[in-house]
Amino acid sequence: MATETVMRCADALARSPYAERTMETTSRRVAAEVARTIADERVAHADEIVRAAAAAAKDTATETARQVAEETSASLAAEAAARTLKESREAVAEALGESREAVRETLGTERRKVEEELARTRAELDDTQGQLTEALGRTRRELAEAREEVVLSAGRFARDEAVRVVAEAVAEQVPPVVEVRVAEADPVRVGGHSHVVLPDVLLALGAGCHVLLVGPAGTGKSMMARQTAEAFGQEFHALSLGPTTPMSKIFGYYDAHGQYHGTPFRSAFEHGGLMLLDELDSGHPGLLAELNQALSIRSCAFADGMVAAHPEFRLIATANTYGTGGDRQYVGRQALDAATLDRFVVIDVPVDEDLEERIALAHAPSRPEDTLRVIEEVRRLRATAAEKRLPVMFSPRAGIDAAKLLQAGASVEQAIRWRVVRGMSAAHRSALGLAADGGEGAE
């Protein structure tokens, strides 16, 4: 009765499966109710039960009515929830679906702009690769010319840096030949080192003149003289002049037992030679006018009687000063007669400072860069005393004794002291710049 009550009142609920499942339930737990009401007996009458049952049913119904309805609610929110999501899900697709065509045709056509670009740049790329090479190798070709010239040019350089050392070398070492041709004669060569003038001495003397020799002391002039007679294949005679020297040293004399002694001079006169007078400004007056007769026709009074001078006498002096007598540097010296002077050929004999240093290396191979310090020191100096015209010398010997004493183990200051500026006075040290002790110059 009660399910009949129940679905009475629940008609138009019943047909829904989840109201159907209520309605039994509701059913059952209110029969359950009414059978224990019953045996509780808290209701008397059969109408009584039924009227609680049916008004128990009503409430059922209508609580069921509400909880279906608000099913019934939630179902329809979320079915239209479903259909929104699903018209929105479409709708998302479809818009997703055209930006992703739109996406795909844009970046089809960047594709295709970056491609042009990328097979432009390709292109370019290419060509400017091509041009490289190409500048590239023309530059590999001229840089190989250039080295090949660099090359070329390093040899011709080398060859001819190594000739100039080895010319400097043997320069050094092997002093040049000097050759003099005179008129139609054989040219004359004369080796080892030698002055600057020699060339004019052997003309003047091949010439048929007396050469007389002016310089200062120590400038090679009796070197000179030696040195032509091996060019002209002569033997070498000398003597040297001084104020006391007498007239046999020039004549030749008979001894106690009648013997004639002959002299250089002699020799040189008769059978041919080179005879050289030494220091002619230091010898006497005297001795120098018997000279004269000699030098000019050719025939000398001797001891013994007249001799006719060779062809191939040859006679060279040497002298200080030109025959004006003494000076601040060579006091001893004696005024020629002019009739004496008038006999020579007079060639100027100054320093010739490559020889000088040629010598001076050449007696200290050992220390050369020693011996170009002794050198210079003797030049400053050399200038100096020329400049104030102190009556000083500083002549090449100086350089060159120096130069020997370093290569016997001296050192330089020992060498300048002892062979340069030996003796000299400390006004003179001064005024030369040298240190008091007569040292290497303090300047």
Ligand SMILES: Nc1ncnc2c1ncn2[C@@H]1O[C@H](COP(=O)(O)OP(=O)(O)OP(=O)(O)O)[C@@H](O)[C@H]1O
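Numbering follows the first chain given and starts at 1. The term rigid core refers to the maximal set of C-alpha atoms that superpose within 1.5 Å between the two forms. This one's a predicted model, so the numbers in the text were calculated from it and none came from an experiment. What changes on going to the form predicted in complex with the ligand:
- Superposed on the core, the two forms barely differ at Asp342: its CA moves less than 2 Å between these two forms.
- The two forms, fitted on the rigid core, differ between these two forms by 2 Å or more at the CA of Leu136.
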Second form
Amino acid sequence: MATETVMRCADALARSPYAERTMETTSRRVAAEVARTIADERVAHADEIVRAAAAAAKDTATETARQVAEETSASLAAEAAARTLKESREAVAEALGESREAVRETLGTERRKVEEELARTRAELDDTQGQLTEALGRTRRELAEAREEVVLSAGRFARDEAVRVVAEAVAEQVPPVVEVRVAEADPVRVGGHSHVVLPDVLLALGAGCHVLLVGPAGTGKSMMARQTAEAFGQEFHALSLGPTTPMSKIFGYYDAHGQYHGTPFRSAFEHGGLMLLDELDSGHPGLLAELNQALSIRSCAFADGMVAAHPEFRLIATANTYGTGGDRQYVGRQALDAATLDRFVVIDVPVDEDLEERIALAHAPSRPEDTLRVIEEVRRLRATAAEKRLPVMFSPRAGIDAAKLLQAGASVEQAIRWRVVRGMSAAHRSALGLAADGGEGAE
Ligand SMILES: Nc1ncnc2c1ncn2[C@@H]1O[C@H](COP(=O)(O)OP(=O)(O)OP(=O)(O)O)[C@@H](O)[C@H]1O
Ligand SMILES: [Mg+2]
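Now the other one: the form predicted in complex with the ligand, given that the block above is the form predicted alone.
Okay, now the whole complex, with that chain kicking things off.
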């Protein structure tokens, strides 16, 4: 419509000058109006456009906004999600950290608990182990004690058995009683251990003879004299002679008050009894000469007068030599003159090794085996000394004393060293096959 108006106005304008002018003015006005209208239309249109545009814009904006919003919300959501994720992550991390910490703490606590428990268990274990070790030690000790006891009992049993066997053997070997019958007289009996020559001595004495027992030291001479007194049921008197033994010891003396003092010899001579003159070869020659008279004529001049011998007077003398004077072993012995010797039945008293063994065993009933070892060594030494003619003595007395030492608790080595080979020179030790250091064979 605006265009038609414009066209009409333009035609009228073109046909008149006025019109021209008017047209011009009108056209101008119309133009202005048109222009205005157009402008208005345009404006309206523009407004419409603007509205449309606005609407569109609004729509677009809305869409955009929506998109944007969506995007934004998406991004926001993403961001939120990311943040949430991050936060979650952080939270998780924190939680994780906390958990870790908690776990660590729990772990630490648990570990401590476990460690404590472990330590307690270990301590208990140590304790138990200690108790076990102690119990084991105690058991071991008890076992050792029991074993020792068993060994001891076995040893005791074996020893008792050995002693019993030895005692039986001894009982079998040794007739408990030595019986000697002299002519028509009653038989005489001796119980216990006795020397192999005892019956000879009893026989000689029973025959009314005086007896001189000659033999090395410790073979049992003095003991035999005592046994014979018992066998004859007689009182036993003894006097040991030495170079300084005075006459008065045999024949008695008067004191300052005129009182006579008798002697054992006087008692036996006058009232009957067995007189032992020990170590006759040590006696002074003058004293022996005085004795000769009493022994031959059975009458003796005592300080208070002559006394006749009792029929039951018996005399045993002992000597280590045959009256030939001293030698390297028996120094200071007197030579017994022929007259003295002539008054005695001389009986050799050698070492009776069976007797030596029996006596030694009797003195050490708890150590028979050790005693036999000692006796064996004594015999070996004795044989070696005799073979090599060494001036050393291994008497039965030594073996018997060694047995007493064993019984008292000494070792075999001690018993031999203290009693058998003591004080011996190095040369003799070597000749006898003994160790130079004094160790006499280990236990
Ligand atoms: N028949 C026996 N019964 C028990 N012990 C005995 C017996 N014979 C000897 N003895 C003992 O032997 C040891 C030596 O004996 P005795 O003293 O009689 O010997 P001896 O020959 O007289 O010695 P010595 O020549 O040194 O005087 C003594 O300890 C003694 O107790
Ligand atoms: Mg003697």
